[in-house]
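In structure tokens, one chain follows: the form predicted on its own.
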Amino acid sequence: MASPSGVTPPHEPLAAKLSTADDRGLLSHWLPPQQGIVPRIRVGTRWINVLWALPLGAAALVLAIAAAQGLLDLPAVKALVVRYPGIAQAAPSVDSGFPWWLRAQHFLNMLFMMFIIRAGIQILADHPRLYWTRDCTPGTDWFRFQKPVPTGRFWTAKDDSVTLPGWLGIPGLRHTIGLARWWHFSVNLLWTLNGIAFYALLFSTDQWQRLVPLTWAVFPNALSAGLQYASLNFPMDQGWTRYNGLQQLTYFITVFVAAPVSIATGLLQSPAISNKLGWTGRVLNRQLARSIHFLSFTWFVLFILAHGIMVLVTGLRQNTNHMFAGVEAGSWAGFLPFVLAMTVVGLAWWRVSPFTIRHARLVQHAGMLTVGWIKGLAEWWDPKSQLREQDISPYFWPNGTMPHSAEFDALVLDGFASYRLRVGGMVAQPQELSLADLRAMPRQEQITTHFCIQGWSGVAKWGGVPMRHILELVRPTAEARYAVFYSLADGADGGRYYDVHRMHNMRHELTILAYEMNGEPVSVIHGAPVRLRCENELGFKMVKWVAAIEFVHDFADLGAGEGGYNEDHEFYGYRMPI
């Protein structure tokens, strides 16, 4: 595309290798099917399947079952149940039963949360591993379904991603974390906006009463509502007007603290973000802030079943009455708009993974105008944090696909000696830089972390020449918004690997083509002779083994036009800060 002045130079030359994209996602151009494992958590130097717990589970069950009842024939227990029956009898009543707006959030609530939770795994399953550390060292993690990673042979975190039903993950393909990401994000944006007019309406009304405890009491009653549950004697249900203190205490986790908590850990695994944070972002770092994520998560998922029990067992036309029709009646006034309620849900549920699959660069878009300028003012954030030598990972994952040239063959076996790096474009000085040449310039040292779009966070100290000073020497025109970097290597799906970024980005005291990672020439698995560091971006922005910078007016015209190639195969974001 021309700049403005009308007069634009030839693209650099890799240009031509760049390739088009179709915009499905289509299985054959994907990575191949890998099915992972069972789940396991990690006790000690155990790994327990997950599995276990239904076994076990039903046997808790059974013998909280018969605990219950046989405490309730205990004196002290009756008595305790006599003055404390569930209900805290300070406790305020609520008036308004369930006025309109609140059916109408707990309906969206329901809804979102369905896409939240899936987009959420398909996340989780492109590196489906959580550590309690920063570093992602191979046997540090606690959870996981995937095998162990296999010694003595080339690993990626590519490798390492895992496939789900499509009725599970959204869109369940494996490595489809671009696509799974806009639902989450974008979703959980609206989820947030509706809980933000749930507080506000919520505290305007005297409904926060029903969930807010206001007496200490609160505490014994829960206890007392808990024995009764677990007897199958269940107390007496007033939720009208008032929750026993067993439902009060868990709704109010659940709105007042486990929401909380996963809209701030989900933010904290940004690297903008994190690194904007300082110290509190170092202490509460990517893996545990995932860690502390998925532990909210299965709140939320656990919640949900344990609510939708309930509201079968203790009466679903009383129930349904409540929170469909907003009344208190013996009638069955509710229980339709909850049959077309769930049947929205349902049909929202089967429909959303082949729609995304069909039309991936559609909700690519989509997302991209729901939360891209969030992304966008994020860049702006000083990712200016940095840390200390003990803090170098000893385990920094390999990613991306390596280049397949005879060219690459020939830049390896002489030490990359005949290396040129060619920056142009929209300059004043197009220049062609030796790897000497670019030694030859002012050196930064810099200790940050890495944070992969796929979740793995590892820390490095990176050496090499300032993008300013880049800059200074080529002196872009006015006119040149965006750099290109061009690599050595194919992407995954053919054609030439490239990435574009923003010049505020370019000109960051952060931002270097660096050289040397730990005190080493950069190893050509990380991306020798030069690799681009970006810190408040992801991991995926941060070209390897780059041939080429080119500045230009505008990207529409190169590849696929989406800024940069996994944009183009695989809809992620140009602007990837979160």
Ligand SMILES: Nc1nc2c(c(=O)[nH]1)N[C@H]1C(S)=C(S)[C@@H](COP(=O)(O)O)O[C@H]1N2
Given for the second form:
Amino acid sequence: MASPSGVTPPHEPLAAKLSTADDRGLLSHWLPPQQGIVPRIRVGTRWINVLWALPLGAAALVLAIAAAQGLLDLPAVKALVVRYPGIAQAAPSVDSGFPWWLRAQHFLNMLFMMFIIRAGIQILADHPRLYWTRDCTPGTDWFRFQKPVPTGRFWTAKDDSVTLPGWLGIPGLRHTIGLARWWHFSVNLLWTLNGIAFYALLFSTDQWQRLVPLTWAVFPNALSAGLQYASLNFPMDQGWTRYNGLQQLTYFITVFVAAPVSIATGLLQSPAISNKLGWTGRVLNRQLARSIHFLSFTWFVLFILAHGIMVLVTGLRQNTNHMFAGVEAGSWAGFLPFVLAMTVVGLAWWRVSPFTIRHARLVQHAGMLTVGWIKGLAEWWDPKSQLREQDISPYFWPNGTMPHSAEFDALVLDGFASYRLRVGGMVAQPQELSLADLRAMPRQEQITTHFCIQGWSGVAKWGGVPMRHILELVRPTAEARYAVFYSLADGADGGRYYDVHRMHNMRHELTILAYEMNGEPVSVIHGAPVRLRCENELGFKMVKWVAAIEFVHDFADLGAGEGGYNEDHEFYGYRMPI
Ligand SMILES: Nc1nc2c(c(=O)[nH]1)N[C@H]1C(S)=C(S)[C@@H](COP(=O)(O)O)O[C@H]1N2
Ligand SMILES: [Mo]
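Please give the other form, namely the form predicted in complex with this ligand, since only the form predicted on its own has been shown so far.
Everything in the complex follows now, all chains and molecules, and the chain you saw is the first one.
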């Protein structure tokens, strides 16, 4: 690839070891399928299978019906229902019906949610465990759909990922988090824009009065409506103009609590944003944010189920007339549009996974176009927050594909005495640096959180040479725009592991070539003799077992041209601070 001046130094020899990659998600190139288990929740020391929710829920429903019918016979409860019939007397009547924009947004919301939820479950399946604390120590999870972490054998975070059926996850194949994230984030953006427009339109018309309770009477009315529903004598319905207390509260929570909480806790899982928020990012750490994100997802799923059932059983024709035709009349006007809308959602549901597997590269590029630039912007949010010694995680998940070569074994045998880091490409002074040379350079220590794309995190103290000092030594030319890190190890699908960073990342104060982890030389598992730490990016960009660094003007001619091994082979983006 020629530089503007036309002088291009020859590539680092390892460039020849990079492999191209398929533009489809090929099962033959992928981690072999691995089934998870039925989700379990830990209560104390016991793991409870979530399927218990089915018989328990059914029993609770029957008991609730019996209890509600019994209660409604009591004079005091009768009096309560007379006083609070479900809809607050003071509730204003919304006389503009269901305007076209509200109906369109309701449909878009339903369509977007299908993508968001399914891609979200796929992301979760890449590290199928949830924790309350920042560390991801095996055994401290409170939710999992994977067996306990095996002891007595080497088990990486990738080994831990599970396969989902393609009708559930997008796209279903094991460890397809790269593709799932493009769907999740791109549709999130559309969903958020739809939500902002919805808020704006709600409050610039009278429609907000449907959703926002105006008096405390909403609570006794919600209780009353709940009792009436449970007794199977449904409360009086005035859905065309106003909602009862229970509807109002659930819609309010969904629109004004669950949605913003989901967005905030989603963003807090990213290194750039978590680091930028300092104190907040430490308290609302990645795992807590991830668990809360999951709880708000659970709310959405339960809401959608309950809402769907209520639409069906409280008068399907009238309800669909309202939301799909905007009419109150007892016609069938809304039924056909409703069926059409559900067909569109169903078709999208059916096709999205096969499409994503077949056109994986397209999904990656389309995702980069829609949200890649927002991710890139976050790189400029410099992390300032460092942690304390006592925050260091007792367990740090290993990840990636270990080096398997005679060359590497020989380096391990001689304690890396013969290791030489080549630094070259578009630089004034190419270098070959031994470990001793690197140790003789200015040393920096940092205690930071590692954010793996798969969802786990861990805190460690890293010691090494800041990249800015390497830059001073080799002096990249003005044309150098990227630094390519080549590993001593191959990637999972053959071909050398590598990754590309923009120069901005190289000048960052927290970008170091680490030769120490928690006060010891970096172990072989974690990237000996030297691994990159670039704290505002996701973990996969921090190449372990670094063999060479090459400064280039462009990376289109390296590997499959996407800017790194996982970018080429797993469809990640090359700028991933989110
Ligand atoms: N050479 C190489 N470097 C790599 C990987 C790999 O597979 N090969 N995996 C990456 C990923 S996905 C992560 S999360 C981190 C894991 O670092 P750790 O094993 O120290 O936790 O290394 C990154 N660097
Ligand atoms: Mo990772």
